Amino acid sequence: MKKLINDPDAVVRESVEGFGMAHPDLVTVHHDPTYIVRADGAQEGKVGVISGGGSGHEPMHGGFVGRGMLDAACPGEVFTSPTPDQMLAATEAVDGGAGVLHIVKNYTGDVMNFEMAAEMAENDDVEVQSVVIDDDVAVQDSLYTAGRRGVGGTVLAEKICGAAADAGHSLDEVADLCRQVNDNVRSMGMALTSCVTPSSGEPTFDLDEDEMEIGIGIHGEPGRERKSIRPVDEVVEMLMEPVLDDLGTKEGDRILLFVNSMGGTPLIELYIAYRKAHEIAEQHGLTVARNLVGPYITSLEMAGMSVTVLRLTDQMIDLWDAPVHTPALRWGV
């Protein structure tokens, strides 16, 4: 294992400390329990929007804390859910009196711990609604989930719902919008290599030099099938077709096309993949109205990619275009 770390047990703590030092104008980092909040604190009368999950998927979620996106994020240990006390502290920290939305990726630990935190917050008179994101079409159940996994669609939900909250929408409205995004987004990923968690020092799964895994999860969960490596155009077809089929797109739909690096795949390769994904979308009569390309929900140093398609409404487009200023996403400011 070659990693730029000190003590494997201190990776998350030291990384979060460095993150806070790098972005003091945007975020404040709290410890014991650990959570990240907007530097300007809770906004009176505004719905708070928080998310969280295991570390190792950077910039998700801490990188999306700031104006127009998340109000707080809870980082767990690598590939491990944050604890209810982290989520409760974050929820109370961002409560401006209009309630708090929890955006939860569909992993068993995340769902269970966010539910516990929501119950405790409501006992403290904080209104909470939770929306579970389950956009991965690759497999129905996995090592970490009951039902579909929550993956790239989470990034899009956080941006759109964060903008809605900043615009003054009510908790019911922001939660309903989050459900609408989840109903209209699908994702699928693949891997060329495994990744190595700092605590184990071993690959999370084994792939031969000439193999790839189609439908992999962001923690290295098994996918649909293992195949010999193929040219990227063929790989993109293996991802796009199931995504579009499951989403049930029809000619004339406007979409947001998101091509994401799993951590080890560079932009030069992602743009080749985006080129093919865009071509497939147009062949299906779809209009690619918005896009996102880059490493936004990763799996440590895993080489691979995922494709996410969101069917857009006018409201979603307006909220996507709204100003955002976070460590990992910025436009309009």
Given for the second form:
Number of protein chains: 2
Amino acid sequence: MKKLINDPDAVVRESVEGFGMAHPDLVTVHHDPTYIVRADGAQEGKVGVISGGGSGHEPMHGGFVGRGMLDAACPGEVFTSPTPDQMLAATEAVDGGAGVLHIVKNYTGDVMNFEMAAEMAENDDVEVQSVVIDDDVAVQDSLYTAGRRGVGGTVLAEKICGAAADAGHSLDEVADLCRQVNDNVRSMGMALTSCVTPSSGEPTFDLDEDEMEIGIGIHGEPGRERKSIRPVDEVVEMLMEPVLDDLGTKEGDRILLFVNSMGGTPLIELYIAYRKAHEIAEQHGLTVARNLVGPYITSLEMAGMSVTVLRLTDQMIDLWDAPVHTPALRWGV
Amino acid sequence: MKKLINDPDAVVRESVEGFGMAHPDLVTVHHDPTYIVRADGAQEGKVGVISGGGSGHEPMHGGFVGRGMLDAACPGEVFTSPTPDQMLAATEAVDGGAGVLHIVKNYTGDVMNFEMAAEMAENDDVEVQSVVIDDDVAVQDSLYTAGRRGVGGTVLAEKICGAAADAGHSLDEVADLCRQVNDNVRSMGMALTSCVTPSSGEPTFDLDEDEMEIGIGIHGEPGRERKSIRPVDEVVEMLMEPVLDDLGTKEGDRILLFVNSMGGTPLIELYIAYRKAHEIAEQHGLTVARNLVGPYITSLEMAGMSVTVLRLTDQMIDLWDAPVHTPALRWGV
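Form predicted alone done, so how does the form predicted together with another copy of the chain look?
After this comes the whole thing, all chains and molecules, with the earlier chain placed first.
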């Protein structure tokens, strides 16, 4: 295993510590239980927005904590759900009296633990609403999921809902908006290589030197099919067509096009993929009104990519454009 | 070779095209010769700041074109110097009458071609000054370099000099400042795995499964030594100590600490490295006044990292903090 780590069991703790040391103006890191919260704490009268999940997808979610996006994030061990006590502590830390939204990726452990945390928080008189993101069109059920998996759409939901909370919307409104984003977003990914978790030290799956996996999950869960590596333009077609088909886009729709690296795929390749994805969107009569290109929801060092398409409303565009100041996404400030 | 590309010979062209499609508000891409220029063109009375070099180090340099950093960048083929006609076209495109600064990484081809371009531009009555960046303490001469190589310090020089040009400083002042940055910045890198260039399709060098290369160059050029992989805290010591020693830091110095991924090393590992680098800096009595953590000067998909330390002045801090709006670095706008 070739990794820049110390003790495999200390990876998350040490990484989160370093993250806190690098961004003390934006975030504060708590341990036992572990959560990352905006440095200026709960905002009186503002809906709190939190998320969390297994580590190994950085910058998601911790990198999106700050102003105008997440108020807190709960990092689990690598590819392992955080525990309800982490989520409860984060929920209470960001409650400014207007309630807290939990944005939950659809993995069985995450959903179960966020449900428990929400119940505990409500017992402590914190109002909570939860929205489950399940935007991955690749497969119906999967290794850790009943129904579709939550992937790249989560990044977009966190930005848009964080901005809505900042703008003073109520918990009901922010939760409705989050459901609306989830209803209008679809994703699909692929991998050229496996990730290696620090604890196992071995590739999560095996791919031959000439193979790729289409429809891969962000923990290396199996996708739709394995096939020979094809030119990237064909690969992008294999991702974009099911995404657009499932979303049911119509000519004239405005979209946010998000081309994401799984971690090991460098920007020089990602922009070749973006070029084709943008072309396909335009061939479908869509207007690429906004875009995002880079490694935002990764799978450790996995080489591969995903595409996410969000059908935009005027409100979503305004909220996407609103100022954000986090370690991983920043504009307007 | 596992890459998301079409034709190996079209990688740079297609990637730059996609880059232009993703960021039309910030950049315009020209072909034949290829250069990337800020979308709003030459700024009357402002010093133009340009750079360039082989591709494969993205986001450097194209990702730093926009407002408050580079006015243009010239991407060569992968790991190959751009040609003088690219540099000349970029120079003339950004000349607002106050002259143009060439920020040149110290590689033989880059230095020679930028010299030729500067001569041609001066024949066309564009005043040019050139500053060569040579911040890599690992080795004295190297595969493509007489003297030290230019690496991570280049990112910092481009931000600081871009801000100085924006603030209305003269060409002499911006060039002096660039030399001052170069005098006060040192870097060193290491690799766990080789990069693979699209044209060769093979690893540039071989490393055993338990080996790492300390002092690697950004094109996979040999470093100081190969040794068994060690815990990342020890690896960071092997990089930080020569950097601080060569820079001759004194207790109380304020620094910018830049921990960079070579491409394949994910953020979860990079923040563990940052944690140790920050600790070492503090043990030396230094104040980490600013930092940068992420993949900013990469070597395709190489796994590995580099550390860069810049000794800061008040002026450099102000210029670092000044607004910047580029695809890869953005704040204050």
